[in-house]
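First comes one chain, alone, set out as C-alpha cells in the form predicted on its own.
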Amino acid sequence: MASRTNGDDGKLDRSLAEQFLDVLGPVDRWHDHEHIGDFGSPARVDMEQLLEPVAKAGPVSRLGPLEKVHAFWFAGMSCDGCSVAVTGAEKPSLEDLLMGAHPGLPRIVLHHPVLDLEGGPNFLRAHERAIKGELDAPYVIILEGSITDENKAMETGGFWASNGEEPWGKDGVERAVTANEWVARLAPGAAASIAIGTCATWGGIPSAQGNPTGAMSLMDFLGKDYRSTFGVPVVNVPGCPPIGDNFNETVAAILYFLQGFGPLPEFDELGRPAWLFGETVHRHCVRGAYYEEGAYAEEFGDPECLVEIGCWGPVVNCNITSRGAINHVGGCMNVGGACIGCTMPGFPDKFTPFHKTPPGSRVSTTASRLLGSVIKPLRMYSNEHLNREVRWDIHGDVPSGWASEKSEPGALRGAGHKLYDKLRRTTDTGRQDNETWGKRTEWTQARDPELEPQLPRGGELPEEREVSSQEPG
C-alpha cells in the first residue's frame, strides 16, 4: 500500500490500513503446528492437500505459469449471504474454481472459515505462512462483510470482527485477530483484493446511519492509491447479496489476467465490472415496457411497473433482471419485487424509507402516462391489424370457434389497418406494383360460388386469379 503526500501540508497521508498497523505494530510469533498435530482437521489433511490428488489444473490444461492461486476469505461485519450465493453459482461453479476445471485457469485453494475443513490454528497456518513471505502461490484476498472502527473497539479491551486467534498478544498471549488486521497484514502482497457484496464494497447496512462500529468498505479501509502486487485496485463486486455468478466469473477474468492471457477486463471508476454493472436495472427489466406506456402497479402482486410503489430500477446499475438470481432464475423485479438499491454506494440510506415512491420520479412517471395514453392505443391498433393472417382480411372472416362471438373489424378500422400497411410497404425497397395489404393472390374458390364450376373433378385446383383488397366487415 502506497503513502501519498499531503499537497497543503507535506504530511503524509496515510491509508486508515497503515494507521491501524502502526497502533498494532509488526508480528513474529507463530503457532507451533507440531505441537498442535491434528487438532482441528478431521480428516488429518487440509482442503488443499484432500483436493490436491483429485484437481484438474496440471501442465496440460492450466497452459499458464500459475497452477493454483490461494484466496484468503474473511468475514467483517457479514450476515454470510454472499458466501451462500457464491455457492449457488454456476458459471463458474465454485467447485469448478476449487478443481481447476476451466481451461487456462489455476485452480483456487480457498481458504473459508465455513467450508473449509480444518479449523482452528491448522486453518491459519496458510495465513501465517502468507504475511511471512512463504506461500507457495500468489494468492488473492476477499472481504465479504465490511470493516469496522477497531481503534473504537480497542478502547474498551474488545473487537468487533474476529477472524480467529494468534499469539500475537502481550508475550505471546493469544488473541483474537480482526478481519480488519488480516486485510491490513496481506493486502500489500496480494496479487489482488477483491470486496464481495454491498458491505463489503460500500459499508452496506452496518455503515447506515446511527450504527456504533465505524463500518466502512474494503476501499475506505486500504485508501486510493493502493494497488496489488500486479497493479490492481480494489474490485468491487456489490449486491445483497450479489449474483453468485457475478462474482465467480469476475474472479476467473480476474485469473486470466494473472495467468497472462491478456489484459485486466474493464472496470468502471468505482471498481465494478463495467460488463456486469454498466447498465441499470431498468433497461433490461421485464416491466419496463410498461414504465413506457404509463402503465404502474398499485399494489405487490400486479404485473405492471413497479416504481410508484417503491422501485429504484431506472437509476441502479445492476444487471440482476437480465441474469437472474441463481442460473438466469428469480431476480427480484422477475418476481415481483421492487428494487431498493442494494447494490448501490449510497444503499441503504439514500434509498429510505423502502417501498415509497422515489420523489423524482413523479416527473418521469406523469410524463410516460401522458405518451403512454397515445402509445399504448396506437400500438393495441397495430397489434390487431398483425393478429390477424391475411387471408382473413380478404374473406373478413376469422375460422376459430374461439373467435365466434367476436366482431371483425369495422370500416373505419379495416380503413385504418390499410394504411398502417400501406406505410410499412413504402419501406420494402423490393415490393411491386401491387396493391398493399399483404398478399394479393389467394386460393378463393371455397368462398367465391363463381369459381365452384371451375373447380377441375380430378381435384386439381385452378389458377391463381388476382383478388383485389377487399375493406374486411
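By rigid core we mean the largest C-alpha set that fits within 1.5 Å across both forms. Positions refer to the first chain, counted from 1. Quantities reported herein were computed from a predicted structural model and do not represent experimental measurements. Compared with the form predicted together with the partner chain:
With a cut-off of 2 Å and the rigid core superposed, Leu264 has a Cα displacement that reaches or exceeds the cut-off between these two forms.
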Second form
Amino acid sequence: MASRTNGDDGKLDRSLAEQFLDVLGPVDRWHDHEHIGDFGSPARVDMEQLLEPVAKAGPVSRLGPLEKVHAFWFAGMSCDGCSVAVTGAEKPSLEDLLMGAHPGLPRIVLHHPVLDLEGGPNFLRAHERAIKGELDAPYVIILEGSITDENKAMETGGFWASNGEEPWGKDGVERAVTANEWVARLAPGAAASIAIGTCATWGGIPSAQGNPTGAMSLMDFLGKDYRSTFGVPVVNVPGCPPIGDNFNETVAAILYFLQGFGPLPEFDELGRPAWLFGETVHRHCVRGAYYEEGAYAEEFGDPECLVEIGCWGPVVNCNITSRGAINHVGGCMNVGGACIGCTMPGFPDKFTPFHKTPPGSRVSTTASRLLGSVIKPLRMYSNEHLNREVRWDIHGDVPSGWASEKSEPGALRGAGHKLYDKLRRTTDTGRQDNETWGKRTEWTQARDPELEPQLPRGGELPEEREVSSQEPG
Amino acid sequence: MCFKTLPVEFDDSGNARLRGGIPDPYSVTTARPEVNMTEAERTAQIEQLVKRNGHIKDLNMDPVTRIAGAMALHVTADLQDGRYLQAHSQAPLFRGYEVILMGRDPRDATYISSRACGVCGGVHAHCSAYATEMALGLEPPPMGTVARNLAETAEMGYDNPLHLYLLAGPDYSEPVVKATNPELWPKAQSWRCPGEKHHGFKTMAEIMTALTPLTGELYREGLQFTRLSREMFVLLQGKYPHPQAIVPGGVTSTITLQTLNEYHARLGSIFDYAQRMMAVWDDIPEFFYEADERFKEVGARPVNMIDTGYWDHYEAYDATYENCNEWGERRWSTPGAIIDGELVTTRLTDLNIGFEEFVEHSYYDEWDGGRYGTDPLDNPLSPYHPWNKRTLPKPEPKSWKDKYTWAATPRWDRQVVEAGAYARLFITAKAQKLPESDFIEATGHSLKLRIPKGRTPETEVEWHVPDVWNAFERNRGRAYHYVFSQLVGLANLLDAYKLMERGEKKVARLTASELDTHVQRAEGRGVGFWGAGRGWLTHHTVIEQGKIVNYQICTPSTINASPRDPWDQPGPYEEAVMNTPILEKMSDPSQFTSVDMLRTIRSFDPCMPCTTHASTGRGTVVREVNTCSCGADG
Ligand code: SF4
Ligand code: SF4
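Write the structure block of the form predicted together with the partner chain for the protein whose form predicted on its own appears above.
Below is the whole assembly, all chains and molecules, this chain first.
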C-alpha cells in the first residue's frame, strides 16, 4: 500500500483504508435484481427471512432496546479457521446468537458466506443496503484473515482476495470486490469493527517474512484514528485459531452493554478483551508447578513443563490453559503442545524456529532448578506422611496389597512427621482446654485397653496418640 | 500398472523408465490425453446455441456460499433445454503459504502450513510433518503413528457431519424442496423411509424438515457432533483447527491412560449417531431417484479418482520414500488411482510420478525447467511435478480464455481425476489390502462395516461401489466414510491401549535438542502422502543445508476445482456441472435458483481456503474408454 501521507502538522492524516477509497472512488450502481431473480437462493428467501418467524415467535420480552443487529463477516487472507472456531463455541453458542435464543441478546443476523442459505448476488443484497444506508438495524463488521496490499495486485490488474462482485467497474461492469474494499466502505458506518483471529488482529501467518501479498491487520488498515459509530476503535480477539468462546463471549459482552445491563467491557491498549487476555498463559498453566520445581520435559510427550522443548507461555497473553480449546477440553500445554505464541502480534516470526527452547527462559529455569532441588524433596517427604491414614500410624502398618514392599518410616522420619503435625496444629483451636459440651467420649477416642482388640487389626496403641482434638479436655 | 498418457513404462520389477526415443517426453504437445473437443470448437458451439435460443441466462454466482472458503461460479444456462452450457469456477483468494515457507527452518513447516486450511487444519500439519520427516529421515515410534491416527479419525468425525448438515444438507431441506421442486413435497410426505429403524424419521418430509438450517433437528445435532469430535481431537492436539502437538518424527502429546479413556468415552457415543447419519443419506438418494430418474445425472462424471491413502499402520510405516509402496499398501485406507471405474494402481510411487500441476489458466507465472529428472528411486519425473514446481504468483485481470483463478491444475497421468473422502471407500473396497480388523472388511466390490454395540445393538452395514456416480452418491459415500473413519479410530484406540500396556509410550523420534542439532545440515526431499476431509493431500518439500528451498501443497479441492488444463479438459467441478440437468421447477426465468448446480458443487464439499476456477462447455465430458496398452499391472 502507498505509505501514509503526513499532513502539515506531521500527523498521519489518512488511513490506508481512506487512501484506498480515494483510489476506488464512490459507488452508486447495484446488482439488477430483476435480472438475477432467485439465482443462488434455493429457498427463494434469505436466511434472515427464513429464521425471523421462528426467532420472533411468541410474546416478546426483552432486556434492552435492540431486537436485532446485522453482522457482516468478511474473509481476507483467511483459512476459515476462525469461522470454524466460532461454530464450536457454546457459551453462548452460534445457534443461540443467530436465533436470538439467549435472554437479553438481540438476534444477530449474520451474513456469512459459509453459513448462509443464499449465495451470489442475493447474498450481497444486505451488503448493498448497508452501503446505501438502508439497513433496518445497526450493523457490525467482522473480519477474519488479513488485509492485503491490493494496490500491489492492482498494479498487474488483479487482486489477492475478493469477496463477491459488484457492478462497480467502468461503465457498470461487474468487478471483483476485495475484502479490503468492503471493509473500507462499511467500517465508518459500523457500530463496531471486530477483528477475529491473529491474521485479522495482527497480520498473522500471511504477513510472515517473505510473504508476497503485503498482508497486514485490520488496525493497520483502518488506522489509529478509526472509531465506530459508537466511538469504539477496532476490537481484537486474537488466536490462531481463536478460542470460539472467547469470540462469542466478547460479542455477547458488548451486546449486554449495549442492551444496558452489562458493564462496559474493558479492553487493553491493543483492543483485546482485557478479562480474557490480561494474564500470561503460563500463569494458569497446568504444568506451571513443574516449572516452579525445576522439572522440565526433555522428550516430546513428557508430562513436565514444556519450556525447554519450545514453550513461550510465560510471555504470551492467552487463556487457553484455563478455558480449554472447546467446551473446556484441550488446551495446548494441557495436552503436551508447547506455546508458540499464536495470539501475539509478534507471531509467527518472533517465535520461530518452533520446537526450540526460548533463549530468555534460561535465567528462570536455572533459578527454578536450584529452588526445586530443595523444595521438591521436602514436598515428597510431606506427601509421604499425608499418604497415610491416622490409623496406619497407630498400627504402624499399611494394609495395602499394592504396597507390601513399602517400609515404615524410620525413627528419624517419624519424628520429623510428628514435629510437622505439631507445627500444623499450633493454632488449632480444637486443642484448647474448654470442654466440648454435648459430646461424650467415643470409644475410639478412649484409652480403654478392653476396647482396643475390637479395632480391626487391633493392638498396641502408641503412647502419645495424637487424637486429642476430640478428647475431652 | 501403466500410464495411458505419460510416456513412462515399467520393467519387470516395477521400476519406471521413460519410453525411449521420445525427444521431449513431458512436453504438453508430446504427451496428450485424448480430448474430444477444443476450446475454440466448444465456444463456437455455445455461440450458435445462444443465437438460436432466447432462454439462455448468463449469471455469475460470486460468492458460492455454504462451502468452505471463497469460490465463484459463472454459468450459462439454457433454461428451456434444462442444461448448463458453460460453467466457470473461480478461486478468488491467494495467501502465499508456499512462498512464505521457502527459505525457512524445516521445523516451521508444520505449524505454518497448518494455516493453509482452517476447515481441516489438522490434516495439513500432519501432512507437513510426514513430508519433513521423510526428508530428515525420522521414523516415528509406534505410539506417535497411532496418536496421529486417533487425531485424524477424530478430525473426519468433525468434518463429515459439518459438510453433510451445515453445508450440503440445507439444499435438501423443506424450505428448498418446497421452493424449487414443490411437486416432490406431497410425495415426500407419504414416502415411508426404509431407514426409519436407524434414524427414527417416518417419512422423507420429516427428514427434509430436520435438515432446515438452524431450526432443524439434524442440522443442530450435526453441529453438536462436530463439537464432540473436536473435543476428541483437542485431547491429543490441544486445539482445533490448528493443532499444537505435532512434530516431524512423531507427536508431542502427553498420552496418559486418561487421554485414551476420554477419547474412548466420546467415541463410544458416536456409533449410534453414525448409524443414523448413514441411514439418512441412504434414504435421500433413494427418494430422489424414485421421484425422477434424472436426479441420477445431477453431478455425474466418470469414475476417475485418486487418493493417497490415509492413517498408517504403526508396524509398517517407516517414513522412507524407498519403502513407501509397502507401507502405503498397509494403510487403513489404501492409496490408489481409479480410471474409468478400474483400479489401476495402489503404489504411492506411481501416484507420485504421474502427478503434475499446470498453471495455464491460473494467476501464476510459468517456471522453467526441471530440477529433478527422477525421484529418489530413479523413477522419471516430469518438469511439472511438485518437486520441480515453483510458486510464482501474479495477480492478473480475469479472462475466461486466459487466466481466471488462483487454483492451479493438478492432473494425474494427464487425466482429470477427482478427490474425495469417498475415493477412500472405492479404492479400499477394490484393493482388498486393508489391515486385518474386527470392524472393517473389503470385499472387492464393497466395504463391510461392523458397528459395535452402543445404545443400539451391533450392526453390520455395507457400502457398495455404486453403479452411478453423482452428487447423491458423493453425499452417501461421505456418510459411510464417517462410519469407516470412526471404526479406524476404534481400531487404533485398541492399538494405543496395547502399546501402552507394553510400555511403548514414546511418541517422537528425537528430543527437541536432538532435533535442533539434526536439522542444522539436513538434506533431502520428502513428500507427505496424507488425506483431508475431501481426500488426497500432498506436501512436497526440498531441504538443503537445513533450509526449506521448495514447498508445494496440493489439496483435494485444488484437484476438484481446477480450471482447464493445457488440453482444454475441464476440471471435475465443471465437468460435473455440465452434466447436470436443470430439474428445478420455475414459471419464469427470474425464478431460476440453480439449485441443481449447487447440489453438484456442494457434493464435492469444496474447501477453497487452500485452493481455486473452472471454465467449461458441454461436449468435453464424453470420454472414450481407452484400455491400457501395456496390459499387466506393473
Ligand atoms: S509449559 Fe509453558 S506455560 Fe506451562 S509452565 Fe511450562 S513454560 Fe509455563
Ligand atoms: S497457548 Fe500459545 S500456542 Fe496455544 S493458543 Fe495460546 S498463544 Fe496459541
